[in-house]
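What follows is one chain in C-alpha cells, specifically the form predicted on its own.
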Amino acid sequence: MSKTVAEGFYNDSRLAKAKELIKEALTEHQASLTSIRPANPALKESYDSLLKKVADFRGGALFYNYLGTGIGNGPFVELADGSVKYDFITGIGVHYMGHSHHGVIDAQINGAISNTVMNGHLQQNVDTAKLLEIFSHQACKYGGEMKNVFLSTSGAMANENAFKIIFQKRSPASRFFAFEKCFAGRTLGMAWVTDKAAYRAGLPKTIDVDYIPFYSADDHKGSIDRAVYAMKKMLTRYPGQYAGFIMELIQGENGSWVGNTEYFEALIQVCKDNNISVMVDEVQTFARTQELFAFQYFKLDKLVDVVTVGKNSQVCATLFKDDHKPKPGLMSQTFTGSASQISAAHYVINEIVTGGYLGKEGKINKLHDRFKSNLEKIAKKNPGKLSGPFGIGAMVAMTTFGGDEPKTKAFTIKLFENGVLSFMASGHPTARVRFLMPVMAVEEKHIDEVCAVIEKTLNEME
C-alpha cells in the first residue's frame, strides 16, 4: 500500500463535501455582518450576567465588556450582546486574518479531525514539518541563519526559551540588556525584563536587565551617541556579566516607536564585540512590515543569534543559530500548540508570504498609508486632540488628547461602544491608541470607515 490511511481520510470525498456544506452555511450567516450594529436592548440582561459570571470566576472584570459569539466576517465581530463591531486590535494582534475567515476555517477543520488534539515534542503530526518549514525557510530568506525552531503555545514562553538558550550559551554570564520600556511578556521571567514594576509587584526577582534608551527619529545621531555609551558604562561595571540583548525593533506595547537599522547596527556591534547574543523579540512584529520578520526590514538578517515569533503565526515559537543549538534537557514541552492551531499557522503563514501583503508595493503597506492619510486629515481638522499617527505596516498609532492617560482610555472605551476596537498603550510620559489591523480581512474601505467613528468619537468628548 504506497499510501497511509490517513491520507484516505484526509481526501475522502465526504470530508471536502462536509467542508463545503460548513463555508456554505456560514457565508449564508454571516451576510449580515457587514456594518456596526448596536447591542439588542433584548439581550442585555442575559449579557450583563455574563460579563458579571466571567468576572466574578477570573478575579475581575473584563478591560472591554467583550464576550464574542464565535462568527464574524472580517474585520467585523459579532458579540453576544448582538453588537457588530469593527475589530482593530485583534486579541492584541492575534487574529491577523479577521473573523471567520473561510481559508483559516478548512486548515482548522484538518487539525480538528486529526486524532489528538494536541501536538507536544513527544509527539507531532506531519503538520509540524511544514510548520517548521516554512517558519526555517522564510527566516533564512535573506542569509540569515536561523534555520532552527523550536515551537511554543505563548509568545512569552518562547522568549522564556530564548533567554535559557542563550544563557546556557553564554554560561556564566547572567545578565541582559533590554530597552526601556519593553515587554517581553508576564511570567515569572519575562516579568523582569518587561520594563513595567506593576507587572513584577510582589514577584521574587529572576533576571538582572539594565535598560538601554530607545532609538528617537528626533535625534538619530543623540539616539545612537546614547544608547552606545549606555551600554559601555554598564559593561565597564558588569564586566562578562552579559549574555544578551533582547531587542524590540517596534515597541508595539509602548505605542508602536519603530526603530532604525544604523542605531541597532551600533548597539549590535558592541554585542559582537563583548560576545553577547543579539536577540529579537518579534511576538508582535511577525507579519507586520513589508517583510514577514521585521529583523529582515531593517537589514539585520546576518547580524541576529536568536529570534522569537508569536501572535499573527498562531503557533509561537524560538528560532535560533546553530551555534546557539540548546544542550539535551534544556527544552522540552508538552503542548506545543493544538492540532487545529498549527495546521492553521501554516496555512496563515503562507497567505502572507505568496498572496501579495509583502514588500513595498503590498497590501500591508497599502493600508498603512490609506490609514496615516486619514489620521493626518482627522489631526488637521481637531488640533489638540489627535496628533501622530505613528507606527509601520500594520502597526499604528495615534496621541490622543495630548497623551493624557485617563483621557485617552476614556476614548478608548467610547470606541468601543461606538463600534472600533482599539487598545492603550503607555502611559509615560504619554499615553497613545494603538491599532493592530486584521490585515487578510481588512480593505481600504473598511479604514475609511473606522477613521470616520474615530472622528466622531474625537467630537463627543470635551
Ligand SMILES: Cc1ncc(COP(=O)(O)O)c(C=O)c1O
Contents of the next structure:
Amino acid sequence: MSKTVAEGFYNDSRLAKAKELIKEALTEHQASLTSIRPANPALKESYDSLLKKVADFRGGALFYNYLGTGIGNGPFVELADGSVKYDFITGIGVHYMGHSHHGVIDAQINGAISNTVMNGHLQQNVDTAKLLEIFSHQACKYGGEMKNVFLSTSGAMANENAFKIIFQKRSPASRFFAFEKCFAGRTLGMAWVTDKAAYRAGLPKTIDVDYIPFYSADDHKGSIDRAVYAMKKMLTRYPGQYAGFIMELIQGENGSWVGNTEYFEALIQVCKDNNISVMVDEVQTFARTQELFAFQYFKLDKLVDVVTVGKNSQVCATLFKDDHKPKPGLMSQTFTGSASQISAAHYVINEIVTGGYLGKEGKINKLHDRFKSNLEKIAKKNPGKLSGPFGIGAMVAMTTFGGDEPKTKAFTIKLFENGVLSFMASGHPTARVRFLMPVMAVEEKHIDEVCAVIEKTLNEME
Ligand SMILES: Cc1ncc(COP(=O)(O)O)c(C=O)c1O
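Having seen the form predicted on its own, the form predicted in complex with the ligand:
Below: every chain and molecule of the assembly, starting with the one above.
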C-alpha cells in the first residue's frame, strides 16, 4: 500500500510502460543522427522565414542561424533546416549530457507529470530536498563549509543573491573587487561587475567595482605581486569599504583563461586580513575541471565563503557558509525552477559525481588531453592560424589568426556552416574560439572528427 497518493501514481506500471515506449521511439528516430549533415535545400525557404520571424519578434538577429527541432543524439543536434551539427558549445555550457539523453528525458518526464509546471520558494516539491542535499554535500566534501543552498533560475540571479548576502554581512561596506575581463551576468547589478563597457552602455551605476589583473602563467610571480599590490592600493584609497571579491577561477567568457592556487591564496589572504568575503562564481566552471567545483580543483575549500553555480547544474544556486546566512526578508523569489528542471538537475549532478567523469583519470581529463593534442598538431601545421594555450578540462579554447577579432568571428561562423558549434570570446585584443563540450555524450572519435572540421575550416580561411 502506497504511503501517499503520489507514490502510487509514480509507481504505476502504466507510467513505466509509457516511458519505455517513449524511449523506444526516441531510440529509433535519433539513430540516424550520427554525423554532420548539410541543410536540406527544400527547407531553406521555411527556415529562412522562421529565422526572420525570430529576429523580428526578439528585436535582433541570432548570433548563429540556429533553430533546433528538439531532437539530437549525444553531441549531434538537428536544426530545422534539416542540418545536423556537432554541438561543442552546448548553449554556452549548459547541455553537459548532450542532446536527447535518455536518462535526462526520463528525469524530466518525472517532473513533467507532477502537479505543477514550476516550483518556487513558497511551494516546493520533495525533489527539491534531494537537489539541495547533493549540492550541499558535494560542496562540503573536502572540508568546505558552504552547506546552505539557495536555488534560482539564472546564473546572474545566483550572483545577485551572493552579492546581497555579502553586502548585508559586511554592511555598510559597499565596494567589490573583481578580476579584469570578468563576466558575471546581465542583470543591472552584474552589468556593473562584468568588465566590459559595451555591456553596460547607457545603464545607471549600481555597484562600485575595482578590477584586479588576472593571473598570467607567463609571469607567475609578477602577476601575483601586481594583483596583491593593486588590491592593497585600492584598500588604502577606500579603507573599510570593500564587502567582497568575486572570483572566476577560470575566466570563461574571456576565453577559458586558467588561474592558479598560489595566486588565489595570496589575494584571499588580503581579503581575510581586511574582512572581505570571498565569493567564487562557478556558473561556467561547475563540472568542467577534474573536480565538481573549480574551488576544489584549486584546493580553496577552507577559504571560500560563497559560491554560485549554474549552466551544467541545470538549476542555478548560491551556496554559503553559516556565518553568511542572510537575515529574514533579504532573499526570496517566485521560481526556483520547473519541476522537470529540478528533477533533471538532480539526475545530471548525481551522474557527474558517480559516472567516472571527475578525478585525474576521469573522462573530463581524457577528453581534454585528446582535444589538446589534436589542436597542438593542427597548430604545428598552421603556425599563423592557430595557437594555444588550450584551456583546462572541459573548457577548451584556442587562438585563431593571432586573436584578430573579425577573423575569429568569421572563423566561428564558417565552422558553424561546416557543422561544428563553437563560440567566440572577444577578450580584446586577443579574441579566442572556445568549446564547452557535452561531456557525457562525447567520445574521443567525436573530438577527432571535430578537429578535422576545425582544420578544414582554417584552410578555407584566407
Ligand atoms: C562566470 C559566469 N557568471 C555568470 C553568468 C550568467 O549566467 P546566466 O546567463 O545564466 O545569467 C555566466 C554566463 O555565461 C558566466 O559565465
